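Shown next as C-alpha cells: one chain only, the form predicted on its own.
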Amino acid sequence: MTIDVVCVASWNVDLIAHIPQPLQRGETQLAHGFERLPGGKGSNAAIAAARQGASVGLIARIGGDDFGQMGLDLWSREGIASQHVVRGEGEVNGTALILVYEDGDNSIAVYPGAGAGLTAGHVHAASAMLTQARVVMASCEVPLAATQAAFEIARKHGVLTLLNPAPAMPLPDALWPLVDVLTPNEGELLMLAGAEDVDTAAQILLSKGAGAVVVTLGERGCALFRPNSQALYLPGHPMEVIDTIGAGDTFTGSLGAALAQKTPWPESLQWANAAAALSTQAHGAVTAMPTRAHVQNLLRPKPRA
C-alpha cells in the first residue's frame, strides 16, 4: 500500500459535555446530553484526510485499555494504515474533556496519557513509510522530538512537512524551518507570533522560516501567506453551526488531502475550507467529519434560477 499522507498522531477519547454556558470559576451547570466519541487532532486529522480520498498512515502510541482497542478498530475502519501504532499495555489513553455550549462553541481540556509517551525512536522505526509519503503531517498534542524526528526526515527526502501547531506552544528554533505549511487558527497565530493583527503575525511566523502559514478564520474563512507573495483571503461558507469540535482538524486533514493530491493552493484551500464547514453540522469530531463526495456536492456550482 502506497502511503500519501504520514501523521504522527495523537488519539483520545473525547468525553463531551452539552451545557447552555461557559462555566465561571467554581460553578457547576447541569449538561443537557453527554457523549463519548473518538478524538485526539491527530487521529482526527488523519481520518479527515483518509475521507477525502488520501492513503493514510499513522506512527501513534495509545494505551492498552478498551479505549485503545477503539482506535485500533476505527482506524481498520477508516482503511488507515496503523502498523506503527504502539501500544502501552497498562497505561492510560489520551482523554479530553469537552464543553459544548449552545452556540456550538467549546473549550476542552487533553490529557495525553500513553500519548506522552511517543519518541524519536518509535519515528524512525516508520521511517520507510515516511521517506515515500507525499505529506507528513503532525500537532502539538505529541512530544515536539517525535514531530522533530518526522519532519527531519521528511525534509531530507523532500516530503511535504505540515503542522497543526494546537494547543499552541512555544516552539524550538529549530523546528520552524522544517514546517513547509503551518496551520494555526487565528488565535493561535497571533499567540505563537505575539502580534496582534493576522498580518503581521503570520509575517513574523514566515521569518522564523515557515514555509506557509494557512491560518483559519472560522465562517470567516481562511488566509494564506507566504514569503515575497500577497496574502490570498477566501471565503468561508455560512451554516448554522452544531458544534465546532474537529473543524480545525478537518481542515488541516483535509488540505494535507489535497497537498498530497498536487492540488494548487486556491483549489486545497477551497476543499479545506468546505469541509471544515461540513464537520459543523453534527456533535463530535469524527462522526461529523464530510467525505469527498460531500465536500463536491457543496462546490458543486449551484444551477441559476
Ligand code: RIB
Second form
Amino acid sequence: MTIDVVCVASWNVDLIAHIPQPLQRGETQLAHGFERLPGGKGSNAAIAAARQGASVGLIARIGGDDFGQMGLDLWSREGIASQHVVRGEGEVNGTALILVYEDGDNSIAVYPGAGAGLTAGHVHAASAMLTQARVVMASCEVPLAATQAAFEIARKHGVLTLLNPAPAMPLPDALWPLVDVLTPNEGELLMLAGAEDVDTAAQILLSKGAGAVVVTLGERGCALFRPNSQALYLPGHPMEVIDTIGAGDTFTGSLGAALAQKTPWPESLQWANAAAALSTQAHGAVTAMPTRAHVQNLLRPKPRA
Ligand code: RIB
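Cool, the form predicted on its own is there; where's the form predicted in complex with the named molecule?
Time for the whole complex; same chain goes first.
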C-alpha cells in the first residue's frame, strides 16, 4: 500500500514563555504567559501534511517518559502511522525551550534527547514503508546519518526527497545530490551558501546538487529556484501574526503533501505559502496548523468590496 509522505522526524515538547523582548546575556525577564505544546520540526511537518489530507508515516526515536507518550497520543489523534517510532526506555524525550516576543518572533533552544539516537539502522528497519512512499521528508533536527540512509533508499526507489535544513548546519557532500527539494528560510539559505543575497545563495546550493531550492521569506512569501529556470517568487498573505513557531514546518509539510499528489509547482507553492500564513494565527506550532478546507478558504477569490 502506498503512503503519501514519510517523515524522518524529531519530536519535542515545546516549553514556551512569552516575554516582551529578546533577552540580553545575563538578563532575567518575567514572562507574562507560558504554554507546554507539541513541537519538533519533523512531527510538526508530518502533522501539517496529514492536515492537508496526506497519509503520513513517521520514523522517529522518542523518550520513554511522559513526553514520549504525548507524541504517540498526538499522532494517533492526527491519524499518523507510528509503527516505526522507537522508544528509548529510560531516556528523556526531546525538549525545546522557546521564548516568544511581543511581535510574534521567537528564539529556540532544542535538546534532542532520545531523538539523537536515531540511526541509519532504524531507517533501514522501516525501508518497506519508505519504498512505498511518494515523498520522504526530514529536517536537521534528526541525525544526518539517518537522513542520508532514508534519502539513499528513496533515491533508489524513485521517491521524492524534501529536506528542511533547520537548524542550519553544514551538510555532507554526499547528501546534497540526494536532496530533490530544499526548504530553508532566508537566514538558513544565506548561512548554508555563505552568500549575502537570496538569488546568489540559491544558485550556490543548486550547484552543490540540490534539485530545487524553495526559500521561505516570512511575510514576503517564498521563492522557487531550479537549475536553468527563472526564479518564481510568490507574495505572502498579509496577516496580524500571533506567533511564528512552526510556520516553516507547516510550509514544508504542506509542500510535501502537495508534491505527493503531483501538484504542479506554482499551485504547490501557493498552497504551502497559504498554510504557513494561517499557522501564525494562534500560539504554538500545531494549534493553528490549517486543514485543507482552511487553506481552500484563504485561497478562494474574494468578492470585490
Ligand atoms: O520549528 C519550530 C520547532 O522547532 C518547535 O516546535 C521546536 O520544537 C523546534 O523543534
